[in-house]
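Here's a solo chain for you in structure tokens, the form predicted alone.
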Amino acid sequence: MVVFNNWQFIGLVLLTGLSFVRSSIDADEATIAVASNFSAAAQQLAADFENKSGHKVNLVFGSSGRFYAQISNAAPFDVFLSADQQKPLALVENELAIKDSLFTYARGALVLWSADSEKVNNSADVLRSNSFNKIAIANPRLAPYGIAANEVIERLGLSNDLSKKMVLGENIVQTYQFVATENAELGLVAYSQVFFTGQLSAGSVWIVPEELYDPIRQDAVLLNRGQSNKAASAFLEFVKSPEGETTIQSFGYRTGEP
């Protein structure tokens, strides 16, 4: 047991004390804007990142799209995470971001999923097939994943048998909700949103090969509001570190080349 005089008890709450401040000024807080896609797997992140670092970020969920156009308005976010590389790309270019911080965070992954356990037999037959009434895909206009399913239909041939029977979300999170509900029998989905380490949630899947479509890369950007912001630098380190890596991995995201 260590015993201290009552100078060097002074001493140590004041060094304690000071270290406290010192620590705190330290400390940086970020606003963090979200591809709604990502949003458990940064929720996990922003977790991990607060425990080890000491600093704060404060997340928020949308459409790449929406943060797209409110960036561009003066929108107070310090880094941008993506659920494509067009849109911060378009703000490097823009002069609203910082070029060299911006980086592929993640890679996603389609499959076509239904909430009927025996629906889809791991394979692209059930689409063959035509043997249901509706098949959702996000809107191709709005949304990467979209675009990849778009890719999928084509490549598969099935463009004018499908056609008619496709469902449109605004994004891949009401997409999802089209299928979990049942208002569609069958979706192209991410695999994020129904993979939960490694195991099938619920329903029915086939994993769609990647030759099928082209790299769903989402890209990540610091923004010239968080240029001198600690938090948004460290936070954006952290997610490419391997420990951030490991994370994105578990929640069903690819990392790194194809």
Given for the second form:
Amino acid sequence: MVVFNNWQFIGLVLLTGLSFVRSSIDADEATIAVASNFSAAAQQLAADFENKSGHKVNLVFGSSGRFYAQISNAAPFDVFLSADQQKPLALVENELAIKDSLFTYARGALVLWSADSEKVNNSADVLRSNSFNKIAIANPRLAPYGIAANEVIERLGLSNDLSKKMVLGENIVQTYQFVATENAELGLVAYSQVFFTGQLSAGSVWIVPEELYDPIRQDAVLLNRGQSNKAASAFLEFVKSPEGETTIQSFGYRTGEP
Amino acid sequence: MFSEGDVTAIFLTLRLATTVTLILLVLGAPLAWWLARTNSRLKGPIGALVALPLVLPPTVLGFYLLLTLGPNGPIGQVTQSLDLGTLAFSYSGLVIGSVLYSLPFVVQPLQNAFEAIGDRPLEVAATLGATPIDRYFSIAIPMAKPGFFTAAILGFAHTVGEFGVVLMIGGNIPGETRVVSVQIYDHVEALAYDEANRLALLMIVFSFLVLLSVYGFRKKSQRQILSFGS
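Having displayed the form predicted alone, please output the structure of the form predicted together with its partner chain.
Expanding to the full complex; the earlier chain stays at the top.
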């Protein structure tokens, strides 16, 4: 057994204490609230960021509306990656987030997708046929992807034809689930949900042309709580960096200005 | 005070809860009777199955319903072969989900009520020549009346309060699957806190009154039982 005398013991305590102080100077820990549609990309970003910086980030996934409500009630988040622009902006206006930190980290792309590999023939034709039971879209009142889906249907002049066949997911993740389980034969879902590194994972798809909907911008913001957290601001810088953008693109989002 | 959408949701919820309660009373009573009287080795497993929705997260139930009701699931295959299409995103699908979800809230009070009758009245009826079916309809059901009351109220209230299952299989269709709890969720998510508040308050008042009536009734019926004894 190792026996310390008093001085050695005090030294040991100081060293242990110092190492804690040191690590908290160099490496911070940040909690990031992430819109659930971005969860896969965020996990990759977080892993790369942790390797590179030595900081630690904890990701929490959920709906942007709920995050907004929680942040307004002092939830312990440092950064918010929203699914839209409205909520980060509202947080800035309510002085809960830092105005200068606001930026668009990704633009979502919309696809018409079916789990059936024969259903969609790379065009909007199937929407004009009567050969499907339901079409799932995200709820336009809640989700930016839903607003975009509505725009697509309107600009194709199909609002009346499709209104009886429409089912609404609470968010784009649930919308995808409705189509993946084939309860809805068609759905307007996120490109990032059905393409992995450029390959269609299953079923059949039509990539909706960008002129059929306004850009689906997803904004990030530094929250008041993360203001002096080094990990939080470094993570946002990493998301903005060319390396971060490449990762984000590989998950099926667009970056930069349209 | 309430928007048109809210009113539609309120009436849909009441309609759903009424339908589900009636179905559950009809199906749940024989099941509860069997559970109360049987010595079968299946009593434990069946009782546990009935109680499962009490402990399972509604999302689990909803997720499996989505899979079983879907075109490749067992129920989906049956409904498709009957030309009914699939049941997700429909009122009928919601009824099925709610019946499963609220099952223990109806079966358990009924089972307790049937067990409380004891063997004696039934044995007496049997010696007087009552068949098992006779005994069920003319002894068990009338004697278990307080149990039926509690079961109906709890089944109804629990269906009104249902959220997770509906969210998973509903598809949020106005007048068809958009019930009050989903409407509240949507209001909150859309940051429409005033609308959310009004509906939520209505739910609290409703739930309180329901529970008050159950507890009030229990007290009364206990007094009656006591007065029989003394």
